[in-house]
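One chain is shown next in structure tokens, namely the form predicted on its own.
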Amino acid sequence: MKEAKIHWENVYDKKSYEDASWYQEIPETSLRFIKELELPKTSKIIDIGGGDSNLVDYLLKEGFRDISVLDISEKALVKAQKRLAEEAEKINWIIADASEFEATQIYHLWHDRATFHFLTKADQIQNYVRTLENSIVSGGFVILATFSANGPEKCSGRTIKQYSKEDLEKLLRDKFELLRCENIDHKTPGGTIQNFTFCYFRKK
């Protein structure tokens, strides 16, 4: 088992979602961005590194019917499945490393809040971007949120890579057009403020 997977299985074994620094009772920015995209309810959506976050709950409430949640931690996904109970059967659960994921279908929306910035090696980043480029329909969307230059340099004991609006735009400019980018402050359960670069793009 790879070191990263061991790390995240341990994290989710010891922490409840409500105690994790990334906890959001309501994922307001993600939901606002998704609403702005005016996606049909039949759209294929994948939440990268979704773990046991509440986003999937709200997507179901909004009437979306084709949702995938990917995470490196099986324990995180099991927690989400238990929370959703019978509703969990409506979701496609994927246990995979985001830097090695090979999509088997095409998506209308790729959502990633706070996973991409954990990929710090060039090959990991290249693999992620290549999969992203190949997994989104023409005219489809990407919501990508990372720690900003004013955000933390580490999270959950791991070094992260900070991104500005310009950094993300440069990274995806070959295939994607930047539509909106905001810097968002996230308050952790412990009261710490983490600044995010929160952007969405449309595939050309």
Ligand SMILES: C[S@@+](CC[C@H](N)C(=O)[O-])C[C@H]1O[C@@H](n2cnc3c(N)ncnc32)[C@H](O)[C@@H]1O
The other form holds:
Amino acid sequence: MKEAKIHWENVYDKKSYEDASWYQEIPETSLRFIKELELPKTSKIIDIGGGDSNLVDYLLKEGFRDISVLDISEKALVKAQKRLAEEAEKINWIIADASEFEATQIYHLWHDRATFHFLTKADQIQNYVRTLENSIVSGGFVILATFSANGPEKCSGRTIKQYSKEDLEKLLRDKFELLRCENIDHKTPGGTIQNFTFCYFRKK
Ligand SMILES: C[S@@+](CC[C@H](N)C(=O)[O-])C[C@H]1O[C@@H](n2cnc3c(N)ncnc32)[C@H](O)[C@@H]1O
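Alternative state: the form predicted in complex with the ligand, after the form predicted on its own:
The complete assembly is shown below, putting the previous chain first.
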């Protein structure tokens, strides 16, 4: 098993979501951005590195019917499935490394909060961006949230890559137009403030 997968399986074995630094009872910024996109309820949505985040619960409540959640950790997805009980059957669960994943369908929205920034090698970043570019319908959207230049340098004990608005714009500008970018302070359950670059783009 790859080191990253071992790490994340271990994290989800030991930690409840409420204790994780990235915990959000309500994923407010993601939900606000998704509302602004005015997507039809039939839109295909994928949450990359969704883990056992509550976003999927809110998307179901909003009436979205074609939701995929991808994560490197099977344990994370099993936790989310248990929480959702029979509602879990409505979701397409994908156990995969986001830097190697080959999408088999086209999405209208790609959402990633605090996963992309764990990819620190150039080839991982290139693969992720290539899949992202190829997997979103023209006119579709990507919401990307990473630690900012004023944010932490590590998460879950792992080195991350910080991005400013300009960094993300440069990375995606060939195929995507930046529509909104905000710096968002996230308060961890331990009370620490983590600054995120939270943006959304439309595919040209
Ligand atoms: C900081 S957590 C964020 C979880 C969730 N997005 C949220 O906002 O609550 C990072 C998540 O990314 C997953 N992850 C880390 N590296 C990954 C990779 N290469 N491919 C897919 N998932 C990955 C982890 O298992 C974990 O669930």
